[in-house]
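Next up: a single chain in structure tokens, the form predicted alone.
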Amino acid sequence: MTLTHSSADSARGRPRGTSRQSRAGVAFVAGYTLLLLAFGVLPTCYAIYFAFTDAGGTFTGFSNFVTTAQDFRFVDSLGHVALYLVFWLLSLVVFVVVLALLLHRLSAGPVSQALRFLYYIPGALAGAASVLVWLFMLDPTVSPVSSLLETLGFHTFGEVIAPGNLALLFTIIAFWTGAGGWIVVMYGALNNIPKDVMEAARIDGANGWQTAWRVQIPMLRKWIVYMVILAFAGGAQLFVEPQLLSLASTGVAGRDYSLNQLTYDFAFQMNNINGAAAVSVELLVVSLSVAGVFVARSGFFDAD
């Protein structure tokens, strides 16, 4: 009886807005949870089921993984993606952090606002649209920078998209499309650094370089880790850029350049859904493992 009265009293004493906010929070989380289950968890479980079974639904262990790994294209595709990820992650971390720091130094005035807008514009283009823009830019016969391409020794579209250049080209396309949003995110993170910390660094005699290296970048560590995790997961799924480039170049780029292209080929050209699922599961395991290592080593969830 006492417990009932106590609960009723606490409920009466709770502000009305609190329960309303709680219901709103539950509604938002429930919507996300349903979408996660429908388009994340269930498809993943479905892919895992296919990866460990054959076309008849019989459990086959790791045979699908072994079969796909022995495909003559698998190692090359793996090497292409690995090289692209090295270029992509290095350029993203270095240039995004440097440009965000420079943007933060220009934070007072219209120049910073204009630059933030310009950085963000390319991100408004979908992956396919950005590739089409770059197909136009990389063709010396129609490109507005054809003189630069010719100076670099590229006189035809085929010379530009030679297989040895593809990892760098895909890095440029990905950076042009995705780096701007991360620059804005890092800029916001820099604005959240307490002013007294920056003032203490200035009083201690730190110059701009020392402040950036010893104060700002360490305080951006978790944001950089978050960016690397998402960029790795996205880069490992490289598909749109090589696929469209392969179609535009009549096979010069190859339709099995990346692991995701190889998965597509297994599923829709060779009718091997189980092999495609095995490669997809491998990509998932690698991405989750890399994310786990970064989160554990960086203290991502530690309180500052």
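Not measured: the values here are computed from a predicted model. Residue numbers count along the first chain shown, from 1. For the two forms, the rigid core is made up of the largest set of C-alpha atoms that agree within 1.5 Å on superposition. First, how it differs from the form predicted together with its partner chain.
- In a rigid-core overlay of the protein, A24 has its C-alpha displaced by at least 2 Å between these two forms.
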Given for the second form:
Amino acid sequence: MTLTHSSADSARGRPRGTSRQSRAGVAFVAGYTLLLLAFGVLPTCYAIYFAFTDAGGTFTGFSNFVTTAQDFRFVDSLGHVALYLVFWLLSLVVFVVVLALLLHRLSAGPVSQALRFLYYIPGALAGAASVLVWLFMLDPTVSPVSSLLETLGFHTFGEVIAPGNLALLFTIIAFWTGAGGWIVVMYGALNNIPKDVMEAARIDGANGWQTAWRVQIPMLRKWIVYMVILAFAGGAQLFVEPQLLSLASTGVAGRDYSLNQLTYDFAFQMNNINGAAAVSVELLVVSLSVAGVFVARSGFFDAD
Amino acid sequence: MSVYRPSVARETGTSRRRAALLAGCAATVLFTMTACGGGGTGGTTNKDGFAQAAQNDGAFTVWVDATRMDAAKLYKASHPGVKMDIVSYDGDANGSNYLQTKVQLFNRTGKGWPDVVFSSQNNEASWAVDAGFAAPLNKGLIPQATLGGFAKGANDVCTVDGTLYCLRNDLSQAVLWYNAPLLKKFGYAVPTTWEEYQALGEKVAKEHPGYLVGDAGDSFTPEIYLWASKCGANHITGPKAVSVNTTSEACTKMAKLLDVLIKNKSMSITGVFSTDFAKNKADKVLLMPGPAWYGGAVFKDGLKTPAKQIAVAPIPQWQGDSSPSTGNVGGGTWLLSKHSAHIKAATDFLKWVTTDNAYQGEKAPGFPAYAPAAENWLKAQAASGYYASDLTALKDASSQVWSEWGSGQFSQEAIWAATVKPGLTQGKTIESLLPAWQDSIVKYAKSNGYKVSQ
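Could the form predicted together with its partner chain be given as well, to go with the form predicted alone?
Let's see the whole complex now, leading with the same chain.
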């Protein structure tokens, strides 16, 4: 009697819960799906169509890809973006993880909260606005840190933006804007590490460094991979920083620096929408491939 | 060992997702083909040299930059019956390329073109004709008597294969600006040849270090010095043809002159619009070759030079050169859209804004390209009391702009800025950078579809 009753209750409860959860999930995802289709999937199909046709709509195979790759700026911009990505991804992984770990060691005190807020706030500036802030920071004549720039040997804006400095400058700008959010994310991920695992490590005699290196960082791996995937995609699409720097320096630095700027130039300066679409598709393929590699090699979707 | 078997529901889900994706792609392709089709709507009439859309009495749209907003507002105020919408945009300043970007988009959507638009650039005709945007103006829209009133060569930048596609708003001919009281105090005479100019620069470096006889740090530096010197770096010989020779005698001579003055620091390389120049060099300008708009934009408004100091003289010439020449930096243009449904009203505005004395002679900040208005403009400038001399040199220079430096689709200023300026900053000489400059111009020209001869 008791057993029967219990079983009956359980059977009745489960279907109702499952059904409600399913409907709620669909409702939540629906909005995102619509936006994804409208602004992600359809434009991608549109771009793929353009990439393989000419202005008259005739299928042209890989002609657009070949033509754009032959532009004298293509290889240079490829190199620029590659170098920038190295700087950007390395600085992001190293500094974000280190800062998050340091934050976590501060426990839940007010200092930690204040620092989290401080790290997060630069990201509140929209992309273009943060770049403009940095253009002021980097001009020795008007910068609040002009003495630092002078110490480093920069006396004019022209010296600061010398071609060899650009990858590092764009990294600094992007880091300042984007790293704060990731630090907060990593801090949250660190909070998800079970306390018993941490206690076990301490019981086994691990010090702070060993705990970080052997326990916390390995357990952060998926989050780090996630960060790298998104940062790679964002970094490959570098545009705002060099474009605004180009305008601020009246063309001295940053023009034609990135693949996305080249895409923009093909589309609107040269009226070659098809060539622009081809380069965009290349960027998409590279970003998806890199994401795929990272997901596969890191076991990103494996259940713990 | 457990084997994962996809359920029927999952298979159905996958099929549904695939179907949705295909439907999305199909819809995209359909939409794309429709967009590409983009047939003309309504009938057209061939008149004044182009196919005109059906006309109506609605308001025409004019796009202007902040500086030209005064012109549009003045027209609206003085022509109460005219229906016009005024839109502010950046005027394509600083190489923003906004107008071309928008026109390409309007061409795709088949609507949205402004009826009249001002640009601060003078190379818009290089793309606006191929883009099917600019209407021909000398095939009936603007009377020949009016067109004949523009300064010699003013509308060359608007002319493609003999057809005129825009009207010049102002000229930016280069002259020699100087500080008259300072020159007198130091006991120097205004140089009339480049040789004298160089000698004066060397003397200034010795006797009054820190004072400047010029600046070579802006992206338009070659348009002042090298254009005036008749350097053949940018000779546009056809709609898509250019002759490039940056290492000719005329180029090399001027490069050497600049290098001497840069080295002895009587010529700065920071650029007159840099924060550094305004902060540290504003009161050190003794001489300054520069375009017509330097008087107002640089000295009066930018550097805040007090009144009765700045005077203007003809740009120097090389000794023995019998045909005076000067360069040009900017000078905006007005274009009329061939898609306009209000051509009469738009044309009336276009003619007024480029020729009428109420704006060009009295309010315009730049030297009018229309000669009768320029006469009045010069009188108004003289009457303003700001300058220490008459401005005859500006008028004379307006017909001396060397005709073999063109306005191609690729930006010469951007090329100089990216190729030569960083080298200057690193301490290289302009002469040593001339081959790289040549190479860069050739690459950009070819990339933009130009046939290049060297």
